[in-house]
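To begin, one chain is listed below as structure tokens, in the form predicted alone.
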Amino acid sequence: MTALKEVSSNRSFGGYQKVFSHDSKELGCQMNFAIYLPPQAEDGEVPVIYWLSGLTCTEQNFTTKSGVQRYASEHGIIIVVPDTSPRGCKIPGDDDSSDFGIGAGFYVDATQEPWNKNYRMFSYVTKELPEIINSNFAALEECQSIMGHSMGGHGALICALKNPGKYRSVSAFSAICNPIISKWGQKAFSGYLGSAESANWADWDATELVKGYSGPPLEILLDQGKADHNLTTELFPDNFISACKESQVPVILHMRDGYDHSYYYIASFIEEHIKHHATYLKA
């Protein structure tokens, strides 16, 4: 079993707010997680959603400005949010810039050098967190969601697309829908997997993923913000939801007026999505 040292833990709604740390095998290096463990897990196993942040976050943003507690402990639901990359692994050029490198992991399973020995947070995400969690928490390994924001909502895609089965539902606010025509993912994806011509950029692209999928059925939910100025050079949702519909995939796409890419928005709208993963969490 991991050690997991606790760094801090407030009362939140009923129940507790915590952020852990760990050593990580996956990634080499210690990695912080933070945990909002609702009422209901004192009494028995609940259901988890994992929370994918964006560029350049922590744990620690989306714990500290969603407001998702009162939500997870209405609905007796674990949140877990992970960092967005390994930290400290001291790697030539890591912090040269604030879309590549710390803060900036992509969720992706890098394989180039000096990168794949660390920047590993795709099995990080979907094995190693989760069987951390599953060992130490009243989580329902079962029952089990995920949802991110921008680069967290790409990877949200992503973990549920190549793992068919595995997730209940999907959700994402201002996800990265199509990283191969996107200039944030093309700088990730070059320097993480190689050349777009010496890698396969689709198997980690949601828009081509999608376009593939055999699964079980997979409830995704999009939230875009049309004043959101990254909407038509970064994210490009209606590439995603043409793929859905071309393969048949259900997929809900909420497009809010007046609404940017901050987190005052998805404060705004974490409630719908929490109650959305509820139905097929406790379906």
Ligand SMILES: N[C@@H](CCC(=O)N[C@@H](CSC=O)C(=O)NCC(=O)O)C(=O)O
The other form holds:
Amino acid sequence: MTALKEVSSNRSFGGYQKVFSHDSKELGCQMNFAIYLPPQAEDGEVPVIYWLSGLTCTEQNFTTKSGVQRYASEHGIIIVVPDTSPRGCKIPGDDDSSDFGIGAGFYVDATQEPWNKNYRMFSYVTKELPEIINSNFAALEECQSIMGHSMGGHGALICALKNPGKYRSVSAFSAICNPIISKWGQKAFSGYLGSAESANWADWDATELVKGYSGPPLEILLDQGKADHNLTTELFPDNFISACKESQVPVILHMRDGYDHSYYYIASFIEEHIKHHATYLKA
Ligand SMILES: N[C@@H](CCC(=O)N[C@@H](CSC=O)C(=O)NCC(=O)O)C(=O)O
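So the form predicted alone is up there; where is the form predicted in complex with the ligand?
To see the whole picture, the full complex is given below, headed by that same chain.
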């Protein structure tokens, strides 16, 4: 069993907000994750929601800014928040920019040198981390959902679309919905996966993946601020919605007047998202 080291523990809404560190086999480095344990987890196993954060984040951003603990406590759900990339691997160039390398793992499994040894965030968040959570906490193994923001919103979509049946529901705030046509996505995919000509970028793009989705019914909730300065240059939610319609995958899109890309926006609607996931996790 993977050894966990408790980094912090704070009482919150009748439960505990904790951070643990551990050695990751997939990523070849020490990683932190945050976990909110609701009061209900003291009496038995409860469902889990994984949250994937965006560029430049650690496990702290969502944990300290979203206000999720109140709603996780109310619905009796564990919330797990991983970091956004490996850290401390000292790969040349890994801290040169905010949209590649440290803080920008993009939730893919890199195939290109020198990134392919450590940058395996997809396998980390879909396999290694759930195994750790299921074996160390009061988590209901077959009862998990996933959500995220921006790079992490896209991460949540691909984790669900590439693993039919693994998640009961998926939701995303300001997701980079079609990374193969966005600057952030093109930079990340070129570096981690190789050029568009040599690698199949479509295998890691939510808008492309949903066109071929044939798994069990999946509830997708997309949330987008209309005043988000990245909306027309990086995010492309309309492309994802059209692809869902084309492939008859049900999707709900909320467009929010005046809201931007920040955690002030996320905090305003996190309650709705937790409620949405609770419906499927408790069904
Ligand atoms: N300036 C950076 C982008 C930084 C940024 O806005 N990060 C967002 C996520 S963006 C998409 O993944 C974020 O969540 N920041 C943390 C916070 O606490 O607000 C760039 O242009 O690369």
